[in-house]
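Only one chain is given next, in structure tokens, and it is the form predicted alone.
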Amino acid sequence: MNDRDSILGRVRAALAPLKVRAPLPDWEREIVIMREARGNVDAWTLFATRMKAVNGTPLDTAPALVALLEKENAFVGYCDPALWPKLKPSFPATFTVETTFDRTRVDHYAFGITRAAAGIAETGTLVLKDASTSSRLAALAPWIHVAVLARDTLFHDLPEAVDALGEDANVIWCTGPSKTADVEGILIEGVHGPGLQVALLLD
């Protein structure tokens, strides 16, 4: 058993013997939708208004991403060994790309390419799970990380995507670059995570 197992046990002990657990906390769904995500707004043109407004880039095609990392100087990478076949067409020989993240080289690779499990336009925010992500490590240490989005993945808005999030135990929503403030309140991006946030669009 590992930590993780350890404590989740824990915390199921404790709650086995309550009978009746609190109830959700009650919200109206009609006051906290952006306006912008109602009606017949393009679901994808909305997710990269609002993904450019928290400085993340969205791209809709894979020469648009080899071009934005031959820019980044970025030619050692990792990609999901399910979307590299899709994707090498478009990469030149100038790129190294392993399907197998090395968390011995962590330094080695640039950028990583992993899937997305959703977007949500309102926000611009990218949501990831491990069910569907080949490898967390990959999404979270490289300084650019570009999360590939299937269009019928994306969302309107966060109650729509929330009701559609399933079961598993690890989900990770990313809305622009990391960031943080916690040292006198100044932003500095890329601390605890990617600091460059690509959303790839593939149909």
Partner chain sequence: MARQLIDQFAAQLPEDRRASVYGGSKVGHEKRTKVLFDHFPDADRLRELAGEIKQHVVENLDTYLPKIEASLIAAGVKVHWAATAEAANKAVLDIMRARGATRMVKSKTMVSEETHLADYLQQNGIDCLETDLGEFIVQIDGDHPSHIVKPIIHKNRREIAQSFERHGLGAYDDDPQTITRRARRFLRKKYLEADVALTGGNFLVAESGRLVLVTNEGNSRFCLAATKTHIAMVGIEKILPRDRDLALLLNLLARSATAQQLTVYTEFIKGPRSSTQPDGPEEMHVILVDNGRTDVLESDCREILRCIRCGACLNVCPIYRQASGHAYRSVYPGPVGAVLSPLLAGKKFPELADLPKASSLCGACNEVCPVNIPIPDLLLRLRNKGKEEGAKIASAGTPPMGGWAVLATQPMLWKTAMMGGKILDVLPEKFVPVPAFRAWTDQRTLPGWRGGVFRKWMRTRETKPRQPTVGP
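So the form predicted alone is up there; where is the form predicted together with the partner chain?
Single chain only below; no partners, no other molecules.
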């Protein structure tokens, strides 16, 4: 007998004596929405507050992004080719920006700019989908990741975002910078992924 049949056989045998099986409960989505996100709140304001609470950096203009990158001494980076024409006018000539990501030089890029498919206001989360992320690595390997977000893609809360997962092969929610507390419970950011997670609102 193959493993599939033997496992299914054992499962059926184990469950056979049960006279009634536990039913699947239904539940109201409101119960999993955080107090802070209940009622009428502006989505971007809530998003920015919640994102800051997890040490993320919400920005709403391209010049603000340029100022941040300069402050971080991050002058070499990657940008999604579809986004670059829009951002280029704000970037001075001191920057070197490439629009293809070369995986043999991951440490060459101080920042990566890619598109976010959406945001979740309740949790300050960025939603990246394969369909709109120009490169998974570019959104992960550089120290700074900038996710470009459109206001009308913001979900109010987490259940809304779950309902919209859709058919994409890969959806990832990023809530703040990569982090660990493995060493003595001390919080350190930027373990394998970005140490600085930026959301740039660009309508």
